[in-house]
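Presented below, as structure tokens, is a lone chain in the form predicted alone.
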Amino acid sequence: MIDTESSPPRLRLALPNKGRLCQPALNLLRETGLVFEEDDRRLFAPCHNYPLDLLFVRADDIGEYTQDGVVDLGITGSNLLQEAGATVVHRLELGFGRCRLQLAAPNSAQITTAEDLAGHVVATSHPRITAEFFAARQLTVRLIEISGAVEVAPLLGVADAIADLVASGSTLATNGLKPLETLLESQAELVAHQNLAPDRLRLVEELALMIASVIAASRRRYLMLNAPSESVERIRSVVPGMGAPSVIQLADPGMVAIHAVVDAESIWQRLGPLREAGASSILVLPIEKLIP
């Protein structure tokens, strides 16, 4: 007979079983170093190198499952968490699945602000958030909940405006809609149950740190270069990074190697100024994990 009370705990993490958040979430966990097997038909996947079991469920249900303690952790969109009204602990913003809940109206309509929608019909995929938005503005509108293709509602004469998720805004333009106001900015989040036992909370904090190190590393690059000793201060002004760079004396007199961690987004704009400052043999390397 197995003594379940003395067995070490295994965390349960709910992931979207499909949709735009599914594959990025799986990629992030693999980059963290977790080893597991999954396919389109699998609803459950244990990790082989960490006490963690993955459950694949509807993204819309993850907030409620986490709130109710069905799972210890969940990865889903912040828009879905707010729409569900889920009471959870927000552990990490994950940086993918970025979108916004946008209020929009037809280009041809004499509607330019949210206040112009008073007394009108608004179709939305997020009735809770949209209702809270108009209530806060003390505006009375009639909401119609539509789960898909919300942007065609004005064209069909079903609604005067919409509140729907957009990423680039190209779908709005294609369907003759103009943005009025953003109701919510959203991205994927790691959330946790509020009342975890101490042994589970320790594992949650450890896993969150592992994931955070991958996210931090993805935003940085490791820069290595050689330069004359007198160029160190000029080079340092070009590549401000995480604290002071490492300066290492080379075998050649008057030459040093400089190592620094820098922002990934700006590194390519700095290569020209670096060479002008005297840098040579410049290497830019990815970072696997980074714990500041």
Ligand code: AMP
Contents of the next structure:
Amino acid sequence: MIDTESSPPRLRLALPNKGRLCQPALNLLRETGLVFEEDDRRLFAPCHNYPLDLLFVRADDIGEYTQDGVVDLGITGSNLLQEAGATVVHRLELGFGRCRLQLAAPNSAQITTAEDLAGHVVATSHPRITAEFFAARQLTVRLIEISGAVEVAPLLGVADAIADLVASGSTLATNGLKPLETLLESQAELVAHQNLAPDRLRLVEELALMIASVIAASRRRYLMLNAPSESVERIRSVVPGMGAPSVIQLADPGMVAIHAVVDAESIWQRLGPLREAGASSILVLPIEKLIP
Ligand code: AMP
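Structure of the form predicted together with this ligand (previous: the form predicted alone):
Every component of the complex follows; first up is the chain already shown.
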């Protein structure tokens, strides 16, 4: 359990020690401004500029460690948290490690809905979530737990259908499987222990705000351009999300500079229409942190 002696608290954050969530989680912490050494073989890395120690553990164990207070915070997939049945506080969705738990059956099978699976065998990497799904539908299926290459189970004749993680769906298609239903949408999350002491909770809130500001900033860009004064309204209509831009008078009479924070996703499609609306000298800059 966490030491709550009188010395100033240091938070413990559990991160996946390998796999597809590991590097994006480390990148996010670095972008947040945390400074720590990275060493593949280490279990523990103290941050030099924040009272935080990183603990590298299996992604599957992070929910339970956070629930039990072995760590104050964890970063892992929501599928793993739900599969572990972990009771934790969900602080932030982190926007990476997106996937879904998909129920799928062979293209050739007569099965087209989850209901058609009553009395059949389903192979899954997530027995708890899958069992809850069928129980909620009052359907009796036999589940077999398989940890890797679940999608080959129907080809091998060991299952009639599968429930497995999918990102693009291309593995399903390659293995001749058709999607039936999505059991869960997942992404990496920051979660916290439920009963933190007030000084730890304060730090957790500060750290969550720092991380949230990096995520918010990564989805936006700072747009700067020059335009004739009469084009301001037309330019605003081209760029959605451009609430109350700064409009600055330039030395050239009749010309203004417009600065605004805009959504990163659609900015490239807007550049042509912006130029048609009279914009010139357009700059698109990254934002490091954004706190609304
Ligand atoms: P790992 O097996 O350690 O590489 O990580 C597996 C975790 O990454 C899963 O539990 C999900 O949270 C997440 N993930 C994201 N996309 C996928 C995917 N296409 N297949 C499996 N896991 C994924």
